[in-house]
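Given as C-alpha cells, the chain that follows is alone and in the form predicted alone.
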Amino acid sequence: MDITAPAIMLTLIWGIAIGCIYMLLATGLNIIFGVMKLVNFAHGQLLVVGAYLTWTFSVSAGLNAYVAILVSMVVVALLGIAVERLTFRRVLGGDKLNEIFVSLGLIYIFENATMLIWGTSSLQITSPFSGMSLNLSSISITYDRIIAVFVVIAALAAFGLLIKKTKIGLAMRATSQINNTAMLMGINVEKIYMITFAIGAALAAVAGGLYGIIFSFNYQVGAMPTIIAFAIIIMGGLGSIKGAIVGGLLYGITEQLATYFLNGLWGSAVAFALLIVVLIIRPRGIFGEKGE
C-alpha cells in the first residue's frame, strides 16, 4: 500500500465528495422527517430513478448530463407529488407501522418498476468530463468528484435560501414544530407536506444523478444509500440539516480511510462504528436536541 501525503488527500477528498452525495440524499430524508416525522424506507429508490432519468436524459435526448440532473429533478419532484397524495398522505398522522409498511411496499414497487422499464444490467452515466483528471503536483481528481461537490454545495444553498428567506420556508418550519398550531395560523399543512416531499424528492433525484456519473448502478442499489442516509441523520441528530451535513461528510471521509487503510469490505463497518461511538457519547446525535 502507498501510504503517502498524496495518497491519503486523494482518499479524503474522495470521502469529501461522495459524503456529499450521501449528505444531500440524507438532507432530503431529514426534512421530511422533520416537517412531516415520516419515516421513508423507499427515499433511496428515489435516488435510482433519479440516476436513471439522467442517463435517460442525457443519452436519449443528448443533453448534457449535468444538465439531464436538473430536469430528472423536476421530474422526481413530480413523482415525490404523487407518492406523498396517493400514498403517504392516506396513512400520515396515524400508527406508524402503517408509514413503514407503505415505504417497504414503494421499495419493491420501484425497485420492479426500474428493472421492468430499464431493465437488469448495470448503467454508468456519461458527463463531458468523463475521463477528464485536474492533476496538482502528484495528487489527480477527476473533473465530475469536483463537480459533485459544487454542485451539493450549490443545492444546500438553494434550499438553504428557500427554508430562510421564503414564505413556504417559514411555514416549513412552523408545521415542523407544531402542525396543529400553524393550521390554526392558516398554513395549509396539507400543501406544505405536499411542497416537502418534493423537495426531499428532488434532492434525492440530484444525489442520484451524481451517483450515476461516479458509480455504475442498477435497480437494486438504493437500499445501501437509503441505510447510509438513515445512519448520517442518527448521527447528526433527526431533523437536524447541519447534522446531516456534518454526518454526511464524517461518513464519506470515514468510509474512504478504512477502504483505503484496510480494505473494501471494512469501509462501511467502520463508518458504522464511528456512528455507534456518537451515539454513546451523544445518544441524540452530534446536533440533536442539545446541539441545537
Contents of the next structure:
Amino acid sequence: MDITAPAIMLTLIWGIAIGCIYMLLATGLNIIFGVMKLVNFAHGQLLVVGAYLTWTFSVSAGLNAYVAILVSMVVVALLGIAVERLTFRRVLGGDKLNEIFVSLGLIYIFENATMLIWGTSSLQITSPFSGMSLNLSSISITYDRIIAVFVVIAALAAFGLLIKKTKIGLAMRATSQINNTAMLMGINVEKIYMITFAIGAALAAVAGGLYGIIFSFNYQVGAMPTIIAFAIIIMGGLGSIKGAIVGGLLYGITEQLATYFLNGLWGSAVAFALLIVVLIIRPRGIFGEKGE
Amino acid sequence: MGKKVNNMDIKKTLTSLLRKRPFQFLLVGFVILVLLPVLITDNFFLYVLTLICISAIYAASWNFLANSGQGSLGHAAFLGLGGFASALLGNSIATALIRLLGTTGMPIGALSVTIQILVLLVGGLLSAGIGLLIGLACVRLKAWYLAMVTFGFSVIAHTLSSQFDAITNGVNGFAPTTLVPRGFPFYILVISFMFSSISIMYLIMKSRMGLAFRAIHGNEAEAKMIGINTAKYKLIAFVISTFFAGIAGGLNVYFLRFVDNSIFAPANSFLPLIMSVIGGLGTVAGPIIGSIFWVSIQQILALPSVVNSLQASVGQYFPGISNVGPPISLIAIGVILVIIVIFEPKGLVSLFRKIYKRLGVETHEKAEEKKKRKNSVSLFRNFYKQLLGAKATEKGEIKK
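Output block for the form predicted in complex with the partner chain, input the form predicted alone:
What follows is the entire complex, opening with the chain shown before.
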C-alpha cells in the first residue's frame, strides 16, 4: 500500500462522512441524556430499525430511498414514544444502573424482533445514486456519501433551530437545566420527555437510513454504533451539542486514518485509545463542564 | 399467634447464628453444594451448576468494584486476560512436562491439579497487574466517563488479541490442556474457588478498607474530606476486583475447554452487571442469586425441547429464519429484564426480604420505624391534649 496525498484526502472525506452518521446518532443520544439524564444503550437498535424500515419502504412501496428515510423517521419516532412510555418513564429518576438495565433488556427485544421480522441475511438500501461517484482528478467519492454529509447538516440545522427558536425547544432547555423548576414554571415535563425521546429516535432513524445506503447491514449492527455514539458524546462532553459534532468528526477521521495506515482491525481500537487519552487529559470531555 | 412466635424464634436463632458463626454457615453451604450433584446425578445439572458458580465469582468481582463507587463496563477485558493467560501458561507447562516425562498425554494427578490452581492464580495476578495500570488511568474518572474508558480497554484488548495472533491464537481460538478432569472434580475446584473468593471479598468489605470503599461509594468528596485517600482505595478496589475477574476467566476457559477473542465481547462486560442488578446490587447474596437466576433461565430457554416446541408452534409466521426458538427465547429474556427492573428495582434480594417479612417477623428497621411512629403519635397526642386542656380552661374562664 502506497501512501499518497490523494489517498489521505479520500480517507479524510470518508472519515467525515462516517463521522457525520455517528454524529447524528450521538446528537440523538445526547439530547436524550441532556434533557432526561438517561443513557439509552438501545439507541443503536433504533438505528437498525430505521435502516430496515427505510429498506422496506423503498423496496415494497417503491419510494425513493431518501423519501423512505422521512417515512421511517416518523415511524421510529412513534416507536420511541411507545418505548419511553412503557419502560423508561417507570424507572426514570431512580438508580442510574436501572436505566442501563432497561436498555440492555430493550437490546435483547429489539435485536431479536428485527431478526424475526426481517431475517438474518445482510441487506443494503439502493438509492437513486447507487454506483455513481464524483471524480476529482485522482480521487473519486460516491454521491451517496456526499449526500449523507448534506443530509446530516440539514438535520442538525433543523434540530438546532428547534432547540433555539421554538417554544418546545425553550421548554426542553429549561427541563435539561433543572426539571423540578421547569415543572414549577408550568412546563409539562413528562410531555417534554416524550418529545425529546421521539426526536432522539427520529435522528437515529435518519442515521439508520444513511447507514443502510452506505453500508450493508443486518440485525446485529446496532451495538457498535451505540457504543461509538456514546464514546463520541463522552469525548465531546455529556450534554454538549458542540461536543457531539467535534467528537463525531474526530472519531470518524481517527477510525478511517487508523484503518488506512494500520488495518481494519485497528480502526475502533485506535479511536477508543484516542477517547481514553482525551479523558485522561480532560476527565469531563472536551466541552464538558468543569468538575471538582 | 403461636405460629408467629415460632417463626420469630427461628429467625432470631438463624440471625444470631449467622452473626456469630459465619464460617460454620459457609461450611454447611459448601457441604450442601458438594452433595447436590451426588444426590442428583445428571450431567446437564452439573454443567449448569458449575456455570452458575463461575458466573457468581465473576458477578461478585464486578459487584465488589461497584461497592467502591466504580462501575465498569469493560470487565470482559479482565475475564479474557485471565482466561488467555492461564490457558496459554497451562498449555506451555503441559507441553514441557510431557516432553520431560516422555508420556503421550498430560498425566492427571496431584501435580496437574497443583498446576491448574497455579495457572489460575497467575491468570488472576496478570489480570490484576493490567488492572492496576488501567486503574491508574481511571482514578480521576467518574460514572459514565469511567464506564466508557473501561469499555474502550475491552475493545483494545480484543484488537490486541487478534493482532498478536501468533502468541495468543485468539482469532481461531484453542483448547486448554485438561489438568482437572471434567465433571465432578472440576466442579469441586470451582466451588472451592467460589467459596474462598466470595469470603475474601466479604471479609474485605467488612474490614476498615471496606468501610473506606463504602464511604467513597456514598460520597467521594465527603470521604476525601474525612481523610480517606480516595485515589488509593479506588485503585486497591480495582486491583482486587480485576484479580477475581481474571480467576473467573481462567475457570471459564478451562470449563468450556475453548478460548478465542470473542471472550472480550461487550456482552461479557454487561453480564456481571445484569447478574448483580437482578440479584441486588451491593449485597453479598445479590451476585449469587443473580447468577443462579440468569444462568438457569438462559439454559432453560435454550433447552432443545423448548426451542423445538416454539419452532413447531409459531415458526410458520416467520419464514425469514430457519429456527424461531432462539430469538423468541432471547426476547423473553429481554422482557424479563425490563419487568424485573420496573417492578423489583432493588433486585431479587428485596423480593426475598419481602417474603421473609410476610412470614410474620419484624426486621430491625421496621421495628425501629414503628417505635418512631409511636413516639410521634404520642407526642402529637400529648400536644393535642394540652391544647384541648388549655381551651377547656379558657372556656371555663370565660364561663366564670
